[in-house]
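The chain below stands alone and is given as structure tokens, in the form predicted on its own.
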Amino acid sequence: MMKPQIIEMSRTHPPLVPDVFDPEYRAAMIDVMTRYTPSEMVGAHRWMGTEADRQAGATFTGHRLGTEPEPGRVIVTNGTQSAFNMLLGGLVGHDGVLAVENLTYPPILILAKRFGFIPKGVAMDGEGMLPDALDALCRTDRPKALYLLSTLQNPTTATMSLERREAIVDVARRYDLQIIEDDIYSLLPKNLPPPIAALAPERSWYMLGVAKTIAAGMKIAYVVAPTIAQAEAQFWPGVRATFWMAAPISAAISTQLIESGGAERIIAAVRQEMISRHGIVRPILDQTDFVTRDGALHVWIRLPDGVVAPELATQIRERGVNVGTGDPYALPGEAAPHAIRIGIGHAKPQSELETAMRIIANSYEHARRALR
């Protein structure tokens, strides 16, 4: 007898919107193959991006930054993790300190081991990183750079107010910190404050990928450097020894989608689908201690004392749903948070999402009652 298929809820993938995505992507592919011959397309690397790619990246990031950056400041990369490989080694380096949120993106911790830099956590509240805690870390540990998500922080969904962003900038300027801002979740919510990079462009490395808003498998992320010279200094030496360059076909299709307006239409459809999904999720989780925000691709559920996150995740998986815990986000030597993280975009039909959420809510309630 075959086991039932596991419903995957541990990943922050955007939902599929095939009615919009499929025709837009097909049209972009046709336009790209009309624009270039196959040999022109794959006969050489696009390195930091063609002029058209970098202009498209300037347009795409300009929606959040408020103005389009100079295309020469834009680097087209093979996703955010590839960009990290170049930025963290160059900006922080071996034995350097990188300030991060005290729950941070797990690949940062892997890259710390690879490059030999030291991640140091900064305390957070409901808006994310605390400026006073960052100031204290700067006084004691002298970090070279700061990495953070100012919008829909992963895993907590914390989102900074404008005042908080300005306070972080003040600290960064006081201690001459380089800022690496990952804004990948910012295109689905409405009425957000500007990115930190818009407030401190002279020291910001702004990252905006398409994997969380257009398609998880589109490995394209745009990096906006403080200056053209700094863009070249950080990325150009790596063309012979690393894998950060975007695949030519992916870069070209992303450029075409941005130029045609298809990217905006896909993002609008994903945004609408997430509104519907939040409408399903929130009532079901009403009796749990959960936090999420409009546009968020995930939910963070804080657990009662006595409920062990990995054990609850195992129980939920045994009932057919795979969820994440906070363990991978904890810095070395720090206690993992008592929480589970649920991606609400990956389930394909909404009926599957509802089934999964009821299993999660029931498992949470069963674990809570077992404490009595």
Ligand SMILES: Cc1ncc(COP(=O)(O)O)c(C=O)c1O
Given for the second form:
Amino acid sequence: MMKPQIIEMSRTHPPLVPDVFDPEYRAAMIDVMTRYTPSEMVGAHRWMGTEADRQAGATFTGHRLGTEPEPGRVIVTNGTQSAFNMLLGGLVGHDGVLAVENLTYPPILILAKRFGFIPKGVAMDGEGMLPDALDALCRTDRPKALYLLSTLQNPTTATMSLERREAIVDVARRYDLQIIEDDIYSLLPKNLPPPIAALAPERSWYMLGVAKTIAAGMKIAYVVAPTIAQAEAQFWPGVRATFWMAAPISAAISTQLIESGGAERIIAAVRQEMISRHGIVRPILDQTDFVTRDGALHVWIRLPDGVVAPELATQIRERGVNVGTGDPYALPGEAAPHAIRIGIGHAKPQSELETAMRIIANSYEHARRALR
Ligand SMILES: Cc1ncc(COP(=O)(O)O)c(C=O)c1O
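What would the structure be for the form predicted together with the ligand, rather than the form predicted on its own?
Complete assembly follows, chain above in first position.
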């Protein structure tokens, strides 16, 4: 018997935009192969990126930061998660405390176990981390660093106003915290306030991966360190590890896409596709307690008391759709949130997205009725 096809909605991949992506990527690949001698390009590690890579990273991050950082502060890595491995070990270290949102990106919790640092949750509202709660944590637990998303927080999609960003910076300065800002979801929404790193460059590690806008499989993330010396101390030559380095071909293609404007054109196409997808998703969910925001690659649905997220996710899966729950985002010892998380970029045709959303809305309604 054929295995039934499952529609994958648990990931926050951006939608494929082949009409724009394929010609841009092919052209970039051809340019790279023409400009460089393959044996020389692939014959050595990429270290922190070539000068051209770091300049491209400065251009790419500069769109969000407002001004281009000095290329020496930019490190090209093979993805945000790899950069975490270097930063969290180095900035927080064994038995150190890392302040995080009270629902945080799950790999942080896995790395906490691996490196022996202690993640401590800070309460959030619709704008993300609360400055007063961060202040209280700083007094009791003396964190060394703070990891957060100021835009489209994962999983809640909370997004900070400028005032909130400034208030977080005030606390970080008062307690001398390093700030690790993951801005990976910030390239699709329009009219955002600047990242926190632009307000406090002296203590910020700004991370901008391409996974949520250009392509997850490229495995490229740019990190902007507070200073050139700090960039070198955390990555190279201070730390002799190479696993986090970008593969030369991917780094070179990313550089080429940024230089040619192809990156911007791909991002614009993804943004457009997401506007259309939000138009499908939001009306279908109007009877649920959902949150999302323009440019978000996912929807967060809070569940009525009594509906158990993993049970609902199982029921939805039995009907052919794979969704995530809030459970992996909860800190150790904390209760899991009553919520499911649905990636809306991954389903290929929009008709598949619509089918999946109807199954989800239906299953939610069914679970709610069963409570009565
Ligand atoms: C908050 C956050 N950061 C980073 C990533 C991706 O990281 P990488 O650049 O390693 O693919 C994701 C993907 O799910 C994410 O949700």
